[in-house]
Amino acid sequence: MASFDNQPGPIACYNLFTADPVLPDAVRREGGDVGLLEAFGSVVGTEQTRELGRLANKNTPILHTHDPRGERIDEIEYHPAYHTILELAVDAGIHCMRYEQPAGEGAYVTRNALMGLITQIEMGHGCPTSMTSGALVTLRNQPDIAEIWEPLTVSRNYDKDLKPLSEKTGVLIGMGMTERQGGSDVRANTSRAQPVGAGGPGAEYRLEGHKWFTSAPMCDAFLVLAYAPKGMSCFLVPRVLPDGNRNSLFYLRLKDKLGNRSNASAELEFSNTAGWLIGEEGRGIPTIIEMVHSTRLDVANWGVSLMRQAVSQAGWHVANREAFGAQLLDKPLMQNVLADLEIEVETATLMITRLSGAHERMDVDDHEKSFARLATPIAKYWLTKQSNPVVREALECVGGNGYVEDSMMPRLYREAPLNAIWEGAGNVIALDIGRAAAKNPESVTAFLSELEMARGRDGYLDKQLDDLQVTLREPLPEVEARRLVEKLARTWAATLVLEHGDPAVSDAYFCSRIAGDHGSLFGTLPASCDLDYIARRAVPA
C-alpha cells in the first residue's frame, strides 16, 4: 500500500511463508510439505485474516455462568472472528495433522510451520489447537477412552457448540494442571478424586477442588491432575456427560490478562465432577507429560512467530518511511538495529524447525528422541525469552505508530511475555534441563554430538564446545542453571547458522554472539557486517 504524507500504510497482502528468508529451505530440509505451506502462507497473509486477529482480541470473551432462567450453563461467548480463525486452523489440520501420517514423513514439521504462520497473525487461538494436538498422546494411554474420543479429536471439522459427544463432528481438548497454592509445583495440588466403584484405569471418579488457570475453557473436555487414593493421577473431564447432562464443572471467573486476550483463561471449580482415569492411579504426571512436551514445543514456536511478525512490521515501516532526507532503511544506524533483529529471528527459525524435525522422527529414531529431550526445554527457554526484547525493539523501530492500538505492535508486545511463563516459567525450564542431563545422559550425548559436527570451522565456537564438554560432565549448581541454558542455546544457534544460514548472517552472528563483540541491546553489530543486506532481508516482499 502506498504511503500517505510519509506515513507507511499497513503491510500489503503478502505470503508469510515465501517471504520468510529461511523458513522454506528449513522446512524442506526437515521433510515438510512446502507446497501446502506456500498456499497457507498466502491465506494468512491477507488483510482479511489480519482483521480477524484484530477483532478477536479487541472483543474479548465473556463468561455467562447462568441462563435467563437461572440455570447454571458456564459458557463462554466469543466474537465471531475468533471462531473464524480457529476454524481456519482446524480446517488446516494444525490440531491433528501429526496423526494423519506415519512418523517421519513430514506431517509434524508441516504442522508446526503452519502453526508458526497463523500465530503471527493471532496467537490466542493457538492454545486450543496446541492442547488438542498434544492430548491424543495422553489419551492413548487409555485405549478404551481413546477409541471414543480419537475419531473426533482428529476430525477437521470445527464444531463450536456444546453438546453430547454423540452429536459432535469434532472436539477440542484442553488441560488443567496448576492450582492457586502451587502454580508450577503441581505436587502441591489439593484437588481430590474418589472412584465411583472399584476404580482403576478407565474408571469413573468424582473430583473435588479447583484449577487456577485453565485456558480455552470452551473446549469439550480437559485433561486434569488430581490426587486419587494412590497418588497424583490424570483424568479426562468432559463438559457434557454421556447421558447429555452437563458435568458439574463450574467457571468462577475469567482472568483479565495482559495479553492473549482472545483466548479465555478460567478459574475452574470441581464439585462432584465426573472424570475418567487415564492410565494408572498415581502416575498422573508421567501420563500427561508427553502432552506438556508437545505444548512446550508450540510455545517455543509462538515465540519465534511473534519475533518474525514484529521484525516484518518493523522492516516494512522503515522501508516505507523517510526521515532526515532519506529512507529510514538507508540510515546506517537503523540498518544496524534491523539487521541485529533479523539475525535473531533467522537463527530462532533454524532452531525451531530443526527441533520440529526431531519431534517428527523421535518415535522412529533414538538419536532424535534423545536430542529432543534436551533441545526442547533449551528452545522453550531461549526462544520465548528472546521474543521479549526483539518485539520491544521492533516496536521502537515503528516509533509512535507502533505504540498505538491501530497498529498490530501493541498486541505482539503484550503476547511476548506470556510464552516464557506458559508451560513452565524460566526457572522451571532451566531446572528441567538439569534433570534431563542427570536422568537422561544420552540426551546430553545426542545434543553435544550434533553441535560437535561444526567443530573445526571457527576457533571461538571450538572454545564454546570445549567449555560445554567440561561443564556438562558434572552436576551443575542450581544457581548457574540459566547461564548454562543461554550458552547451550547460543552455541546451538551458531552451529545451525554456520551450516544452514546465509553467509552474511552467519558472519554477523559469530562476530557478535560468539566472539563477544555485542552490546547488551540491539543495534550494536560491528560495522564490518553487511548491515544493509541483512536489514533488507527483514522487509517482507
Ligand SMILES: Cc1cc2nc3c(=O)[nH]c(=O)nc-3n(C[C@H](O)[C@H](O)[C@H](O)COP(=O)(O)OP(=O)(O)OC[C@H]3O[C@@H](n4cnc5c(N)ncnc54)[C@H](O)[C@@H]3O)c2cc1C
Second form
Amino acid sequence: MASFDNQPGPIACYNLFTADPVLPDAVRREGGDVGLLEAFGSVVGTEQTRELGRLANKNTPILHTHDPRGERIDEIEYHPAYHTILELAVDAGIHCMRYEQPAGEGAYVTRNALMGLITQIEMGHGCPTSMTSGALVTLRNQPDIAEIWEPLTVSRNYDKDLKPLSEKTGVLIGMGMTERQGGSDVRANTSRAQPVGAGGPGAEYRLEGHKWFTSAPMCDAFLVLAYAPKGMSCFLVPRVLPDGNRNSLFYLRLKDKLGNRSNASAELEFSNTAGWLIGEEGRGIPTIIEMVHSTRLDVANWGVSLMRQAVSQAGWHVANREAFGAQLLDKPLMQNVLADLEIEVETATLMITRLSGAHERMDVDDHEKSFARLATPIAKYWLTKQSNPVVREALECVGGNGYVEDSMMPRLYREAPLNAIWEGAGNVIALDIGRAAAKNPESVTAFLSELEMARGRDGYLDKQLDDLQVTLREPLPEVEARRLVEKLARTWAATLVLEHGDPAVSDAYFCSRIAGDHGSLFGTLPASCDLDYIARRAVPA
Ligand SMILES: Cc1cc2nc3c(=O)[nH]c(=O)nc-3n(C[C@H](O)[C@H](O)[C@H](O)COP(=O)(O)OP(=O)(O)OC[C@H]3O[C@@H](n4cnc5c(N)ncnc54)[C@H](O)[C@@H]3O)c2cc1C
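Given the form predicted on its own above, produce the structure of the same protein in the form predicted in complex with the ligand.
Up next: the whole complex, starting with the chain shown before.
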C-alpha cells in the first residue's frame, strides 16, 4: 500500500516464514518441513488472515448459560472469524501433527513452527490447539479411553458443534487445574471425585467442586484434577455423555481479560459431573504434567511469536516513515533500538527452535530428553518474560499509531504478560529449574554439555560457563532462582547465536549481553556494532 501523508499504513502482505531471518535455517537444522512452512507462511501473512485476527478479538465470546426455554446449555458463542482461524489451524494439523509421524522425523518441529507463525496473527486460538496436542500424551495413559478419543483428536476436521461423540468428526480437549484457592499450588484443590462403582483406571466417577480458569470452554472435553479417595487424580470430563445427554458441567461466567480476548476462559462448576479416571488414582499430577510439559513449550513459542510480530511491525513502520528529512530506519538512534530488539528476537527464535528439536526427539534420544527437562522451563521463563519489554519498545517505534488498535500493537502488548502467567508463573518455573537440577542431574549434564561446545571462543562466555558448572551442581537457594535462570538463558542464547547466528548479530549479542556493554533498556548497543545492517533484518521483505 502506498504511503499516504507519510503514514505507512498496515504492514503489507508478506510471507511470515521466508521473511524471518533465522527461522528457515533453524527449522531445517532440526529436521522440519520447510516447504510446508513456506506455503503456510504466505497464507497467514495475508491481509485477510490479519483481519480474521482483528475481528476475533474485537468481537469477544459470549456465554449462553440457558436457552430461551430456560434449559441449561452452557454454550459459548464465538465470532465467525474465530472459527475460521481455528479451522485454519486444525486443517494445518497444529493440534495433531506431532502424532502423524514417528518421533524424530520432523513433524513436531514443523508443527511448532506452524504454531509460531499463526499465533503472530492471532494468539487466542493457540490455546485449544496447544491443549489438544498435549492432551493426547496424557490420555494415552488410559488406553481404553484413548482408543475412543484418539481418532477424533488426531482428525484434521474442525467440528465446532457440541454433539455426541459418535457424530463428531474431530474434537478439541481443554484442561482444568486451577481453582480459587490455588493455581500454582494445585495440591490445595478442593474438587472431589467419587467412583460410581468399584473405581480404578478408566472407571466412571462423579465430581463435585469448581475450576477458576478453564480456557477454551467450547472444547469437547477437559482433563481435570480432583481428589479421589486415594488422592489427587486426573479425569477426562466430556461435555456430552456417551448416551448423548449433556454432562452436568456448568459455566458460571467468562473472565473479562486484559488480553487473549478471542479465547474464552470460564469459571466452571462440577455438580454430580461424570468424569473418567485417567491413569491411577492419586497419580493425577504426574499424569497431567506430561501435557503441561508440551503446553509449556507452546507458551514459550508464543513469547517468541509475539516478539517476532511486534518487531516486524516496528521494522515495517520505520522503513516507511520519514522524520526530520530522512527515513526513520536511517536514523542512527532508531537503528540502535531496532537492532537491539532484532538481536533479542533472533536469539529467541534460535532457542525455541532448538528446544522444538529436543521435544521432537526426546522419546527416542536420552540426551534430548534430559536437555528438554531443563531447557523447557528456562525457555518458558525467559522467552515469555522477554516478550514484554520487546513488545513495549517495538510499540514505541510505531509512535502514536502503535497506541491505536488499528496497528495491532495494542493487541500484542496485551497478550504479552499472559504467557509468563499460565502454564506456571515466573517464580514457579524458576523454582522448577532448581528442582530439575536437583532431581534430574542428567538434565544438568545434558544442558551444560550443549553449552560447552562453544567453549574457547570467547573469554566472557568461558567465565559464565565456569560459573554455571559450579552453580548448577549445588543446591539452589530459592531466593536465587531467578538470577540463575537469567544466566542460563543468556548463556544458552549466546552459544546458539555464536554457532548459528549471523556474525554481526552474534557480535552485538556478545558485546552487549555477555561482555556487559549494554544499558538496562533497548537502544543501548555500542556504536561499534553493525546497527544499520542488523536493524534492516527486522524489516519484513
Ligand atoms: C487468561 C488465563 C487463562 C487460563 N486458563 C487456564 C486453563 O485453561 N486451565 C487452568 O487450569 N488454568 C488456567 N489459567 C490459570 C493459570 O494457570 C494460573 O493463573 C497460574 O497457574 C497461576 O496461578 P494463580 O493464578 O492461582 O496464582 P498463584 O498460584 O496464587 O500465584 C501468584 C504469584 O505467586 C507466585 N508464586 C506461587 N508460588 C510461589 C512460591 N512457592 N514462591 C514464590 N512465588 C510463588 C507465582 O509465580 C505468581 O507470580 C489461566 C489463567 C489465565 C490468566
